[in-house]
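Shown here is one chain on its own, the form predicted alone, set out as structure tokens.
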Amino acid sequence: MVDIQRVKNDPDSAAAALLADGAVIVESVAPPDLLDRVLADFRGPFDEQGLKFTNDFNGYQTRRLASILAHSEAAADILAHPLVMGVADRVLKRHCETYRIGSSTAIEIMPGEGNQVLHRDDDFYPIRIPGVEFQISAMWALTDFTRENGATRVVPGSQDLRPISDITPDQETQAAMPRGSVLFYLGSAVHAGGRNNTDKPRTGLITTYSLGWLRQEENMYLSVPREKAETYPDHVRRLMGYQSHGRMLGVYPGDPDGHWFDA
């Protein structure tokens, strides 16, 4: 078994790791108080209406939250904190000239919930480009993620898209990390969740960063209501997609950076 490499926060190593093996953690980057303030935002909605998700796919232990960005505010220092976008800057860039949110889900695994099926990300989209990573993910541990009650479990390597069917037991690892660190993976890293065998929940928060030519996973712009984008910074809502590709591709009218009179 080959263990996820673990590097200092900063995004040239954890870059060069994530492009090398697939995946990476990067330990006790979030404060706990942000991260208290994200879960505060998450509980409501988590009772709610966390349980509409379950299907053979998700689990039926599992709690599930879209539209990260409705629920909670705080956590767009989550989404748009900077060491995630130095590490996409390094790996999406090669390859766009801007990127942005692809999807943003809080998951709760609860007591009892089993093992997830293997699968890959960016398997949604119909094609793929030879030595193109079409998105990254950035998995934050809101509670401490450990072996026992869920931690995410990854193929490193599994980017050179070996079959899934392929993969034995001896290739998975876990990704126990303690709470406010994050753990990045490529679209193309064979991953899934894990089995809850404690009493207690385990908490995360992914989100996917995809090229600014794709189109996104989920649809932020009826997704999160635009009175409430509106309240975001300029940064913010650039990654939730209000922005355009280069001159040509998205351009609008009121296109902040002018395109729209370029086109």
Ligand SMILES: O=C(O)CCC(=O)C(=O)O
Given for the second form:
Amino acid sequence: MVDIQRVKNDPDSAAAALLADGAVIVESVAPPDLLDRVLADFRGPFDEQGLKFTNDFNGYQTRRLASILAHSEAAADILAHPLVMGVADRVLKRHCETYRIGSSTAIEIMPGEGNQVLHRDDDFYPIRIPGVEFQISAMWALTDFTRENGATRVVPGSQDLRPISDITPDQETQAAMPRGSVLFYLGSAVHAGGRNNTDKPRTGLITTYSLGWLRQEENMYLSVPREKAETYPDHVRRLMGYQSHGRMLGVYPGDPDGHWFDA
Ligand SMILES: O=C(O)CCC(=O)C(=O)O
Ligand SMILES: [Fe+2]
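Return the form predicted together with this ligand of this protein as a structure block, the form predicted alone having already been given.
All chains and molecules follow, beginning with the one already shown.
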């Protein structure tokens, strides 16, 4: 069976493996106290609205939470983690000036949930440009991810765009990893949530980062209230989309992005 490379906490190694294999794991990056704070922030909203997202794709025994930055300030340290930024710089900036969060979702796969259908996250964009990756995903294990509790299933090498219907079980592996680890995969890499055969939930936080000239999957300007957005530091607001892309329109006098005028 193919496996996912595990590399050290270094953006050069992680980006190289991600581009080569379509996926890579960096173990034990986020500290336990940060994970605890994020999990505590998610608990209330998970219980309140987590099951409002159930459907055939998301599953019916899985709690989900979108608009992460509306629910957890601590999560900003995960969404804008320097390792993620380093990997996104290397992979996405080949094709854009700036990238943004496409969507961010907490996923609690509960006991009894089955396998999610294999898919490509970037398939919601109805076109492809050969050689251009539209987005990458960073899936953080907030609890341990194991083969038994539904660790993300991944098909390494599937960024070759092979038809999903041709994929056989021997091409699949699972991103088993201790909590605090991060699985990166390309938007074109085939993957899915796994079956939870245990008696405890498996909780992950998945964020996509997309090229700055694409429409973000989630409308962050509406899903995170403006007053809340304004409390975040500049680099987080920029990731949410509060920035220009390139030197053309959308830059106004006094705009911090006005440096484009001088370039
Ligand atoms: O929960 C997971 O491990 C993956 C979920 C996923 O791929 C998705 O919902 O797009
Ligand atoms: Fe997915």
